[in-house]
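In the form predicted on its own, a lone chain appears below as structure tokens.
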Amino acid sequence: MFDITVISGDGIGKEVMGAALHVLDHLNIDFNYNFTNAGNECFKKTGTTIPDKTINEAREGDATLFGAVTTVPGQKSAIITLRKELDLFANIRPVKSYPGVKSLYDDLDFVIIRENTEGLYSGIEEATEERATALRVITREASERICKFAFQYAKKTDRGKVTVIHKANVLKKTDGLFRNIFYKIAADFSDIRTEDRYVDAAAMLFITKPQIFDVVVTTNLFGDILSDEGAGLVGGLGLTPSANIGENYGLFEPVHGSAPDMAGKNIANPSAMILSAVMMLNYLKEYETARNVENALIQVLIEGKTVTPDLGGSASTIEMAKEVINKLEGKL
């Protein structure tokens, strides 16, 4: 049995989470769900977007499933807080084309690995009446572990190249450190090809020649921006899952927002949440089951009959999830 901490959040987070749990409930695996809260609705009830109880629940579980939350300006970010508290230093964002989905490219399968704890997202800022300053923090320790993680991920998943993306020609100290550490770590993985790209050139290549990428490793802000660009290549955020991984914990979430304007309509695409659950299954070493769920979703996408409006259909969120379950029959 696996203990799963479930943070549905608010907006469409509750709907897509319900769909994903419906799929998980039909697997031959025992899950014990511990439901807890975060986000704007949580703030209205408790005065905080992320209670200590939620953080503790995430620490105690085998993995955490996170839906989507609304973050109001001035509020503490629930997801960034969880990443820091659980030291989830690696963010994994697949950029993968799925058949049956209208996208710019139908042959992409690469992964962005983003350092998740520092950079400009360290949140160290100060302001006067005349100017505001943000401190970009790049440390040797964080750079070494994310670069090592990227190479280990490439080796584990039989990928042959790791690209480091940076801006060391301008940010000579911070990105210079990150790039140099990348090549230091690369020396221990001589069987994996390496290259480095400036972030502006990489952004262009994402559009013009994305097939050249395999595993990408980069700093926090660059990874955040490029990940959304990557999602735009393969059908949008509704198809894009993510994993936040640390030494001891794993948290899995779709990368779309809470879309308050869609909340309650039961039309949100559950694919990213289901694929995030697939990433969780892989994390839990339930590899065959993860593959079966992903393949079932692919069949639903190919048929295009029971899909949500953004995918050209008229199905509800839960109807699409039920169709994934139908495809799973006989596979488990």
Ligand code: ATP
Second form
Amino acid sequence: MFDITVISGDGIGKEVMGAALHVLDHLNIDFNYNFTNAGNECFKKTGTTIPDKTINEAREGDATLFGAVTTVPGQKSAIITLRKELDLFANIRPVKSYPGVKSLYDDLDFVIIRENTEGLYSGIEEATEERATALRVITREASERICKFAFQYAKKTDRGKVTVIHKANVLKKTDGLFRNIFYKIAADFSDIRTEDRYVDAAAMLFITKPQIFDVVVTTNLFGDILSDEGAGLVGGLGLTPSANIGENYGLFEPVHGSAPDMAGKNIANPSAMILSAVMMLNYLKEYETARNVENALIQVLIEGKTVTPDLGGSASTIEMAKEVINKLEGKL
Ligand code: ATP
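Alternative state: the form predicted in complex with the ligand, after the form predicted on its own:
Zooming out: every chain and molecule, the one shown earlier first.
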């Protein structure tokens, strides 16, 4: 039995969450869901986008599933607050091609691990009339833990190479430190190959030769940009899941937002949310079930019959999820 904190949020967040929970309900695992609130609708009801109660409930569960929220400019970001409060220092973004999905490449399978707590997003900015600055903070502690996490992740998932992406030729002190720490940590993982690349060259290689990547580890801003580039390589937002991991907590969310233009129509692609639930199952060490759900989704994508409009079909969000469940029958 697992206690799962569920934050559906706004817009299509609610629809794709409903679809993913429907799939989870058909597995041979007991989940106890604790539904809680964040986002813009929550703001309208409670005056805050992320109540303390929600943060505490996320702390209490075995894992958190997060749909999507609409962030109105000027409001506190629910997801950034959760990442900070739960110290979710690692953002994992798989770049994986799925059959039946129109993509630039059909043979990709690599993972981007982005440092989630500091770098250029440390939140330390200053402005006068004439000048504005943002502080790019790279600490030994945060760099060690993200690099160690990347190597451990590579080891656990049988991946042979970790690439660090940086700009140490220009950002000599900050990225110099990050790269040096990467190689120091690498020494403890002698069976895993290493490589370092400048971010500009890596951005081009993502387009021209993405097959060379296996596990990528990088700082906050570079990771943010490169992971969207990665999503663009493999069919876009409807298919891209993510995980936010800390020492004690895991939060799983699709990369897409609340898509107000699609909300209420029940046509959002549920794949990114279902694949986020697959990442959660792996986090909970339910490896076989995770594989089964992913394979069932792959079958639905290959058949291409019961898929949502963005994939060329006419199925609703929930119909596509039900088709995943049909493919699971007999495999559990
Ligand atoms: P937000 O303000 O919450 O970030 P947004 O509309 O700016 O919302 P996204 O929700 O990430 O940003 O979506 C951008 C566009 O991508 C949507 O308008 C929609 O057309 C498409 N999209 C996003 N998610 C999905 C999905 N699950 N299925 C199909 N299309 C999607």
